[in-house]
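First, one chain by itself: the form predicted on its own, in structure tokens.
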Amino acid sequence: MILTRPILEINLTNLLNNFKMLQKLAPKAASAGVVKDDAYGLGAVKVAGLLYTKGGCRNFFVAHAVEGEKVASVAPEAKIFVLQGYGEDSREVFERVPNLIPVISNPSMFDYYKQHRLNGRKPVIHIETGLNRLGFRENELERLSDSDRNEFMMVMSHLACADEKDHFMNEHQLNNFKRLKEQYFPRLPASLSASDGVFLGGDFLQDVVRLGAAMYGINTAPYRENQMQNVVRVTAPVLQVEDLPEGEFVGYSATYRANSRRKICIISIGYGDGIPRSLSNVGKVFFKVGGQLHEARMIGRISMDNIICDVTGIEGLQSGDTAYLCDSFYTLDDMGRDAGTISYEIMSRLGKNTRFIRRYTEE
């Protein structure tokens, strides 16, 4: 079978086993998936539905109310809180569904909520404790009336040092939730943590933990051997396997020089793909060959639609073979370190793009 198109794999059985994973990392909090932007780019509605169908999940996040309508299709009888919050381009999408929760986090957004309210609906605050993004600030809060607190329904902060364990902002951010919790909001259940804070345990988990990443199988919590299962393969085609004499050049701007005579072999997949350029060089192949893994080099610079790789020395690989761009032995984390970058990024850019043949599978 002869294959153009490279191909992303979501393995929803491992998918399921990290969220039940986590959940007991947490067994006292209710457990939340994170399915903005997508599910990560991996399919919010597949990923929603199988959480709440079989993983029994009835608390999702999302970042706008478009992405929680899709959301309820699935998952009818959840709450699906939007952190972006509420306002005029998202009224009409909390009116029609109802099941959507807004996550307030400044004056000016809760003032806009208190003049279109949502059928009885209690929004979450959002408050600010050392992210220094979204959330009130504490003076935002002095102001708050007796009966504005009591307009919500939640209280949440977001960490931001959590995927280092001892790094001092956590604690930092901790006693800053806990005294201001206690000063303005006593009596509501609390979230702090997403997934990267679950691993913290104790009082950073409060009643609500938010789980994402480490759903999908990255690594938040880098300073231990990663517990989660691969999630993601990213495969594709290789299309041509050449001779490169000595001397010649590889792709754009001649960046690559072959100092010896080489083999070569090009990938249908690139940039435009989501496969970050700045692997360029440096980033890794891996190919399945006589029932051995190779592993190869990207040389040359990354084109929109194609790599190309040194394969020397990897015997009988041929047209039409598939190449290992991620998969449980190269991970996203690891690619993301290769890159520059990290890997919710080049899952995002991956999960959104639709040259992919996307396949779910449950192994």
Second form
There are 2 protein chains.
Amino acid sequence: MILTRPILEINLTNLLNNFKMLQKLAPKAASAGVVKDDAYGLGAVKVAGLLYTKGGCRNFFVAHAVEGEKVASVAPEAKIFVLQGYGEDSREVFERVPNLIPVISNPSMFDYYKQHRLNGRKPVIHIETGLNRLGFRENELERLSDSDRNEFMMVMSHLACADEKDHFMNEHQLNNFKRLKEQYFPRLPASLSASDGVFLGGDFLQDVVRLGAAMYGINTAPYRENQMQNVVRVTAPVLQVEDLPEGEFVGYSATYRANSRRKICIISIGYGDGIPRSLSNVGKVFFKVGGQLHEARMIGRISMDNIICDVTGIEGLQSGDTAYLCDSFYTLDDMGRDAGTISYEIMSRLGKNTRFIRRYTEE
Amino acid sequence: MILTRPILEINLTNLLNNFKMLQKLAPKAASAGVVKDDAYGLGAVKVAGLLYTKGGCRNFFVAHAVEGEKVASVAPEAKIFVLQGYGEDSREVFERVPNLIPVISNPSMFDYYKQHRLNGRKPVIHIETGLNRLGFRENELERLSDSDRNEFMMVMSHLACADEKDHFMNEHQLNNFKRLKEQYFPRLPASLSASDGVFLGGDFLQDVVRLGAAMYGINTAPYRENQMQNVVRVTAPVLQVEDLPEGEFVGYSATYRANSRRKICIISIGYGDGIPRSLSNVGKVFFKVGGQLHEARMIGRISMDNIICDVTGIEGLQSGDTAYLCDSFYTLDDMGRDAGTISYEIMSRLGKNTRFIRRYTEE
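Show the form predicted together with a further copy of the same chain, please, the one above being the form predicted on its own.
Now the full complex is given, and it begins with the chain already shown.
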């Protein structure tokens, strides 16, 4: 069969299983689904809808209010926390969508909030404990009045190195968090950990855990085997299979030269679909032919719409066969490592091209 | 003013000027707009509509039929060539949209075409001349019958190294193209060059030039100063400005350590918005304060939604100020070089996140 389009498959059963497995690691905490960046590219409406209806999830985190509005459409009774906070370019959305809760990360934003309160909602305060990204610094907390501190409904922070179990930063941040919370917000519920922090357990769990990357199948505890089920499969059809004579060059800028006679195939996916161009001459591609899994190498530069693969020795491959770019046997974590980045970045790119045939599967 | 959302601005006036400037380089050829990958992320409907109504453009190239369908909605009288060709997963779209013209790149696809002809349309044949990507190889052309060769309305190929003026591959491919066209399709119109080939001039121009990257402002002739006007501006608001004490770490995995007291700011954009994570600890960010342009450095790892910048020495910077990620003074080509990739890849990513406030400007 002749085919031309790449396919992105998202296994919702595995995603839900991952969510439930993570919940079990933090049984006393409320589990929030992190669906920012369109659920890391996998589709916030679909993922949030699933977590809401089948996972009983009633707390979500997004980065931007416009993202939260989509989530609200499928999670009407949920609280949706907006990490980038509240400002002139998002106030209208906050006013329109009553379940959006701003996370206030600095004094200027807090001043803005006090001038434009959202009736019936208290915001979250984000405090800085060592990541040095968003959040009130200690000297800024000191300047809050008693009534200021009563404005908030939860206190949160974020860990920098929770994917390394024994990193000194973990204890350092936990101690900072406990101390600052005790001093300034002793009665508020607290949230410190995302998926990676959940695997650290104990006091890292606090009252609300924010489940994102691991739910999507990413190994956020890479110091041991991945506990999560695979969620993402990316495939693309083989457009053509050709002999490549010795001495020929392949791809833009002729970065690959055939030093012996090779067999190549051209597949219908490229960096325009989110495959990192840094995989050029490095990345792996897999084919199932004759009931067996074959591993091949990308050769030449990845282009916007196509990748060329060295399939020498893979017998019987033909137009219309399926190339596997990522699956349970070669996960996004593997691809991230080979591409010199992390799976998060690749996942976030993959889901955004509308040229993909996108399939959500449930078993 | 407190703001939270990044902004993507696309200057349609400059884009149209670029198109017209490229047309002048190939006055005898028909100019086709390359709007695949959603016009390199900038919005195919908007770009194709502009080229059609204000540029008189009547030929477009896309990668996939589903992309072509969107273009057809704003370019009803145009021919829209589909580079990835024709297959079982796109036939329905081809049948529905009469201005889509498949580009046939190999014998298997041609067999499929002959079983499922599209009435009233002849396809294009893609021939391979040295890129070793899509296209009929010479031994495959030899096997075409006379009547097979009469099936086509145009012959095309694609250059591998046209961004290097004196690369041996350019002449090699041109000679192959002329020879194969003369032998197999002497009477057909021909297309060989994309933007980069247009700058090579002469016989590289043939009958149809495919104007893409350079139209979007990319320097496709990097052996000299960019002739194109800048099309893309990316900005993000400053969320907060903070002192960073000596000895503090910044970002995930603590990859940056302050060896002296610094001032930092956190801006509301990240790899989720398409800023390459490979710019971590490397990338540049610009600020206009006090009527002056200031250059700053990204520090720590880029995260999904935020970037941290070292703004030591930039006086007066505050929440709500604008960070410039790319503009005429620091183009996508510059960012691509700093990120270890090419502007094409970054452009393709930027346009795809719906969290951006997207603005099309016309002067």
